[in-house]
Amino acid sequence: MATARTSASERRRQILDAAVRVFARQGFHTCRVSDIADEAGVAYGLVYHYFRSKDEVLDTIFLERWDVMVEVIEEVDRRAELTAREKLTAITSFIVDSYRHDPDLMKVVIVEVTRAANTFGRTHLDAINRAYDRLGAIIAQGMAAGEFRDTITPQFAAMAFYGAIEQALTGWIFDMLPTGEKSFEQVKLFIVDTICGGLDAPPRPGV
């Protein structure tokens, strides 16, 4: 019985992984369930055995990845020895490294869900806001400690922070930014420095 359950779990994972590749290559709206089945090397009907629709496949892919990210944010936030800026740095590093390790998955999450304001993005606003709420709490801690200025709200700062990360990933997805180890590491620093440090030049001595 345990073997059957394991086999079913592996087959479900096989279908999800195939769907990621198909969605990234063809786009969610232009592909068919049969394309997912072909990519996974399974019968067309087997996809429907595990998922009611193509929409449910995308829902599952997004929620699995998003839940992992929220868990990482919460785990980082529990590290009391870190400053707020160090926490944001760790979160940025995790998300950028997630793209490096699985660009197709991150492309699907960004292009097909979080930027799809009138379809899946709106459907998953509660899940998306969970991440913003946790990021906002970290920023609020930084404000309370005097680490960040409090002239903007934590909620807006959280949106700006994640928006900067998402835009950088979009730059890689559409070949607007160079890839490679140096670029990935540089962008991590740029994001945190832009959001935490802002664009204002430091005052000049004697001014």
Given for the second form:
Number of protein chains: 2
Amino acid sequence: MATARTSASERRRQILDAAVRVFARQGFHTCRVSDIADEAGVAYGLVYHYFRSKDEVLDTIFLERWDVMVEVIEEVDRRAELTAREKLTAITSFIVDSYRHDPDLMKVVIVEVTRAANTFGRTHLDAINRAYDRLGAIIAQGMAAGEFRDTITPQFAAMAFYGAIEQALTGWIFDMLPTGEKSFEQVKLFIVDTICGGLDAPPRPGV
Amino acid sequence: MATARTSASERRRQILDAAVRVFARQGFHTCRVSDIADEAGVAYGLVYHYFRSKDEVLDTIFLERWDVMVEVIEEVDRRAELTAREKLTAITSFIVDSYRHDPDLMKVVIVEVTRAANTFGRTHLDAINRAYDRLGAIIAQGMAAGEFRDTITPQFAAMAFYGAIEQALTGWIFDMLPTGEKSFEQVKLFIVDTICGGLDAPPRPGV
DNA sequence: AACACGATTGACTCGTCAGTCAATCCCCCC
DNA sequence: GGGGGGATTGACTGACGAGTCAATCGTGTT
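Any chance you could show the form predicted together with another copy of the chain after that form predicted alone?
Now the complete complex, all chains and molecules, led by this one.
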């Protein structure tokens, strides 16, 4: 016979998805485990059948997503035919699309982990740094190829780049930026244009 | 006779300063009010003599500091002799120096409020936006004067700029960036150089 | 049909902690 | 020098919520 009505892994998924919604809505610290169970339409105790603790639920959500992100960054980096700027464009695009596709998930990843310096951020520092290192490597290549200026360190440039992306996502999360297809595409362009091109007007030769 | 050994406003200050240290060390959500009282060397109940709730302590800390920041931004903006880039440099310098001077305070402001989309961030959105608006105005002036390119919106440029600063502070908070006088000064330059100059190498005429 | 065993349930325990309050202290003023 | 009133104390309360657990259910197996 086929698997049960809902298999173990489906149940687990169902709880994780519910947790994402609840964490996004109420925040990790201010929600109760029973909120997650209710949202998933499942008994309180079942959450503890699939996860050791409330923390483990968040950890799982974060790592699942972050691993995908790091993988994508590495994949993009491997495409030798792309310039550094094109690589940054592809990465920006992926992250913005991730938010477009599942804003709740990205909100949780960023607000509850990436920016939570006192709790989960510290726990997952290694994972976070892995992404930074990869980004820094891409920028370093761009510098070595003469495509980027090398007056700043690649590590810092990676921070500024990722900082701009995170700030844009935060803008959406806080409703400071309009959402909508056009806004998403525009912001992608803006991020790469700002970081690569800078704000300065180019010197106008002959004037 | 002079004022009492410790006046009311000194006591209040003493509690606020202790709270900054505790929030920075343990985070707002994971510390107890008794931790603040202990750190201040004061009885538990006294915290409630000066503040209505634990939340009010954080609110007070944030607003006190944020108001100073907005004021400085406005002050810098008023100095008509400065170029837009010089204004951004002055603001960056002020914020980085704020962190250098009192890392705990800036950590609390950023980690517990500015980036906490579910709790205090939302509460203080107006205050946060006031800073963004001011920054955006400075950049808009730069564009109008032909100093900056106007291919991106000033609002977005302000986000990228502030995002880079916050990310640098986060780097220090997470121990991802070296601290020390030289690092502080270098990062100031990097931030402005990255945002204004961009990563792209300038076209080399004659090559 | 009866068993075995993981899935599922939700009432319960136990610790924690924000906020209260009545008592005490201490300073200043008359 | 004594009385008034704000400052200070810390034990206490009440609520809340994470995690436990014994009981029940449902399905596949023999």
